[in-house]
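As a starting point, one isolated chain is supplied in structure tokens, in the form predicted alone.
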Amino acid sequence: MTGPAPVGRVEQYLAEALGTGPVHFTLIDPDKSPDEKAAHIARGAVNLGSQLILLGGSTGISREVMGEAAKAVKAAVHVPVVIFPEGPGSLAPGADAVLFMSLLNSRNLDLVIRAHAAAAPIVRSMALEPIPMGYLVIAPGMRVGEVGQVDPVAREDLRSATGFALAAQYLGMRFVYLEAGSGAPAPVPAPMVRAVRGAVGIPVIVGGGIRSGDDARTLLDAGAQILVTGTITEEEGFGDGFRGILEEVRRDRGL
């Protein structure tokens, strides 16, 4: 019999990084920032301390666009490049790994498990490292909530959030991602992050609505282990907001 999926190189990299403090991911949308533009953003983000590049964001990103972005970013930075997929059609060779994530609170079973059955052989054929992850959308959810057909977890509903997160862990997922949605007016509430972190033994990722060092500090103090930002670099580049976020992450890493 085949046992659990072995931990791959990217997961090992993350485990080692998390052993010394919180981690920051930069999310780049290849539709908005194709190939060389994506490489430029990745290079700048990594130079400021970001430790992993995610590629994704839009619905309907083609395999060709994703592949070109992955190739360009891989040539530009030394950190892992990971696909943040919206479906099997956005998978492409050239990246190091893929977030193999179940949208836990979707009403659409395709996004909970069926699309994964279609994607798994593709992931294997492309030699992408799958990173098992539970993905939980928190209100307001924004566009991902609409497209994902989710019942967003209310911002004060700590019990549901911890229940979903624990279920993800018990099902063998090795990360849980709390997502307020790209462009959300505020990040996931600190009490929810604190409750989830206290309930699970897997790393807690938080994304959506993080726009400043103050936002980052609040989430880090609540127990977030990985912060993901994307909209801020699209709207402001490497301005004070993005730099402030990275400064707080570096501070907790003793840098």
The other form holds:
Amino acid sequence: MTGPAPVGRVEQYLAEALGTGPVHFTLIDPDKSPDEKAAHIARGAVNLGSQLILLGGSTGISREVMGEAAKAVKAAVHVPVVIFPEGPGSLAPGADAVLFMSLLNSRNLDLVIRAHAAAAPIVRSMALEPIPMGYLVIAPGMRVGEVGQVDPVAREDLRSATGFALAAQYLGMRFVYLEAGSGAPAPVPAPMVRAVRGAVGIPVIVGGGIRSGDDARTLLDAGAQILVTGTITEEEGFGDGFRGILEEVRRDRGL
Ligand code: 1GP
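Having seen the form predicted alone, please provide the structure of the form predicted together with SN-glycerol-1-phosphate (1GP).
Once more the chain from above appears, this time first in line as the rest of the complex follows.
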């Protein structure tokens, strides 16, 4: 095959969804919420308007656990199920796609590109759709900042965030993810989201520490196109926080 990677079905689905407004992803950690529990979270989230299920965590999820979760979630919901991997070991068949992501500000070359060389043939053999993405960890970074051996971008360093995001775009990555870290005390700052959105043409994903409708509103107003939440559903289920976030996303979709 020559030329750039073809746009796959999940990416096509996202392009269509993003054409009509912002999008919400629900992140489920299959180690904390295995198979049927994952399916239960996915069902509830999709019923409230979440448009894609991410499966991942930063603690070494086995292929088996990931595969079981992917199967259970696929059977429960009609939206794409996408692996958010921490390495080749957590890839499993049964999902629709994988965020094929470079951890842009890691000091460990494995996480920037070398693990990808090991993962790529596995992705191909499992027929997972690779979604090329730049992953940028913003302070505090939490656990992914530690295990990812990251030099986190300081929260006020808009120039650095913008530079990384634009570099991701120029390298051909089709999404950029600004990550404050799962469970972060506050999401990525709005001025940073605004600066990155203003600089790049690829969709801007924002996650980490989003816990309320107010958080979501601030980020959406700053230009975030995709919001990712994980902790809130794992800790609080489908309470006011999660509902509030989805309400704000739906509002901007005119729903
Ligand atoms: C983590 O950005 C995601 O990768 C979600 O973060 O768990 O804080 O919602 P939370």
